[in-house]
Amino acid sequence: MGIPTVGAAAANIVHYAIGYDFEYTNGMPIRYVGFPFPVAGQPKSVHHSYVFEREDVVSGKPMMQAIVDGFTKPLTEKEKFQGRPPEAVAEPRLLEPDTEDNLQQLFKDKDWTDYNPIILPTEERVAAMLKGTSRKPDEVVKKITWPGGARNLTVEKVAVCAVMAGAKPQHFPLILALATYVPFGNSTSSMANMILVNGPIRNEVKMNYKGNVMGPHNEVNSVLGRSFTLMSKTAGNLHAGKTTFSSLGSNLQYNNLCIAENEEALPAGWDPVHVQMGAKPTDSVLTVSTGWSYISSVGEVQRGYPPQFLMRDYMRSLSGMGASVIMDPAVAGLLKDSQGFNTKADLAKWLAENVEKTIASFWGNGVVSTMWASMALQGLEPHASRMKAPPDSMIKPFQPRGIGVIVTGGGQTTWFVTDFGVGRGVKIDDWR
């Protein structure tokens, strides 16, 4: 647009700007400082001596200093790049021969696996997999586009990743649906991701969706979770400290909290997620969410405190930018039968017009604070008011639609509450 710009990051990310998406995501020349970290949180004091006192983690000037010379230095011949920046390298289709150990390891190097042992995706294991669909191997599932330039993740490639992580041909169309959702959501915060499936697939290939449903005791639950993993890792281009800079990270993002819905259990009137998002209850439909919050109930319901009760007082601790309550059909029994919800809407309801939390905790929260004081800032409602509210005020910061109901395992009385939306999903029938 020809105005000159200095962009300002956050120094554990600004690497990136002038490294990956300068080279292979936008080519503009845009110059960066770095502020040092944290940033979010800190007294006004500190933001004022890193404006003046500290130096630009770029190029080692003060940082006013360098924003002038951001402004008024002329151009060097790289940012006068115009066009289109090159697409990265692709790797060869095929590797040298070598031994299962130094391949192991070659993957590993490459940032290519969970650091698990994988199965080497020979051609003739790749063909065996491309077996499980009628697509054509050079189809592309989805041209990914983030981070660090445009890349085509094909049938084939995606068989590659289904190998890798030990799926068998009938599992195919559920990881290449899945495969529309690559690479998994990610960022500087401890993100992380829910895979649900359901339909008749569960038990055409044997998903667990009864007794300890989240734990390692499935292989189709374990396969598919490994596999956006990988697949993210490779054709999603996510490696620590290059394109990803998280600093706890998530231990779901192993296996992505892969589960299935018992259908079979669920109360008289209590549709099954893909049929509340307009799907029949025929169609296999795979959706995947992300979020950042899991909170066990810890011990079983007891009678005295309504489940509900309790739901609503963990769910003050979630962010409110949407929520899904994963519970035992025991639960979703007792919710319906003892406490008169006769549909997962009924719940949704009733938790959005009760669950309430301050003011000073909705702003504290740093994703909403990222996502909404801009908002705010503008005079968009509602964000306008919340953010000119007195911090012990209270709001009610869910909508009915915002939360979801699962209703999977079987055994207890037990149930969590997360920050995990879920959304339409994928219909799995069309991979087949």
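All values derive from a computational prediction rather than experimental measurement. By rigid core we mean the largest C-alpha set that fits within 1.5 Å across both forms. Numbering follows the first chain given and starts at 1. Compared with the form predicted together with its partner chain:
- Once both forms are fitted on their rigid core, the CA atom of H47 lies 2 Å or more apart between these two forms.
- Taking the rigid core as fixed, one finds a CA shift for S59 of 2 Å or more between these two forms.
- Once the cores line up, the CA of V368 ends up less than 2 angstroms apart between these two forms.
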Contents of the next structure:
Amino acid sequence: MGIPTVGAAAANIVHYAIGYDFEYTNGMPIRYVGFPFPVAGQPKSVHHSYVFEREDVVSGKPMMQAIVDGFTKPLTEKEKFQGRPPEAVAEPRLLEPDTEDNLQQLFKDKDWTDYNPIILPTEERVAAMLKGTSRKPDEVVKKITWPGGARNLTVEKVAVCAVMAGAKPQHFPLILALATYVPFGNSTSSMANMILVNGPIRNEVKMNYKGNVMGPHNEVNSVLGRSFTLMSKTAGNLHAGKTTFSSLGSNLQYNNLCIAENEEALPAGWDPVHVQMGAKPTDSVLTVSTGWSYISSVGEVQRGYPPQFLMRDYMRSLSGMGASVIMDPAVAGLLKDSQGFNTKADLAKWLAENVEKTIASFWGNGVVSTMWASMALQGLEPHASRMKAPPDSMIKPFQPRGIGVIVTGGGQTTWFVTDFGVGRGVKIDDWR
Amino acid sequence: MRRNQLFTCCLALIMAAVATAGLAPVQAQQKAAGKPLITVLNPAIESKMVDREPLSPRLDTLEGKTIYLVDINWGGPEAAYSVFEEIQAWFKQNIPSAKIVIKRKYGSYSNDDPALWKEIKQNGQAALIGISG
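Beyond the form predicted alone, can we have the form predicted together with its partner chain?
Below is the entire complex, every chain and molecule, led by the chain shown above.
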């Protein structure tokens, strides 16, 4: 802006702002002050103490002294510097030879794993993995720009992670398609991710979509989900306290809800997710969605209370930013035959029309407030009207297109409601 | 001649000691234990640093200056707003000649707001922007 500016961040993120963000994204050594964490959700009395009584976590000075200094202390030579920075630390293609035990420990020390043992990516193993695709090892799958650093994720680097995760060459096209999403969705809100696979490749590689599909009972579901985490931590450079700042985090990040749809058991008229999104039934497609949680039906459907009613009840607790229902084919059949939902879109439409929550509950969600409340204050619709409405008035937070329906498993009338919004996927066949 | 032999012998011992010291202690121990060494590929990718931009010159004093406090809306409109009100109260007590303007940025924290940046540049002499986290 051309005037003295000071940035303000909470203690959980301020060191990222003055370190990693400065070096790899921003380039300007902005003077930051660090407030105690948390700031959001605290009463005015706490905010008063932050300003009048507490210290800046960066400088250790009283907070207002640090802010005044930020505006008035003359610039240092480092703050006046313009031009090319020193080169970043080079990453050699090969690591120094060492014993298996030492290398396993090194990978943990570098935070390159999920802290389960990995398969060490020897040259032989990586070469074998690369036979799972026609793509060249040095081809760039994606330039990773978040979090900063403009790292080129090559086919070979993906193969390294695929080996580490325990994958086989026949799984590699799936993992390359998944690599286009690296790093996975991650935020201070303790976000998680969901991987959905559709199309013939499910059968080709023998994914589990017929029973206990979300549990640890299938090699491909396991290694595919795990590889997303390993790619996000290595190529994606996501490390706790350095580039990620969740408090609770998410256990779902171990496997990233890696599932495949049971397309063979869909009721007539219910299209697979990838076909709903415009792909052909013969395409193999991988879709990654972000969300936070899922709620179980806890047991079988009860005849006296059809499943869409309980789904509706549960969905009232979700933010309204997106949702999907993951259900057993038996539930899908019941919804079609007994309740008249002839397509997935029929069910999504009914849920969008019937899920209601209070305005107060809607704005009570931190992500909703972060994304939309400020737009409401600036008069943008429909947020402005929702902000003006009485707190106890009702709102229909979902749009039909924002509710995905996934059918998987087989054998019981159980289901989950989730806040993972299902979007358009990527074609796996492009990565063969 | 004997003196030269002694010198050569000492030099060889020194070189051997230096060569051994070149191995990391643990690696040397493992090697001594006869465990095979493995070569693996590095999963990490080199990050590229961005070009540096200098900061704007600082002010000599805040007396009589207009200072913008900009809420980026992280965590919602109530998350940090009262922090800015407290900062305004501090200025009122301690540097009353400073004019404090509290502004809310357009959209969520990730949206740009060129109109606000223009206003601040035209009317302000300093700005505090936050609070992320």
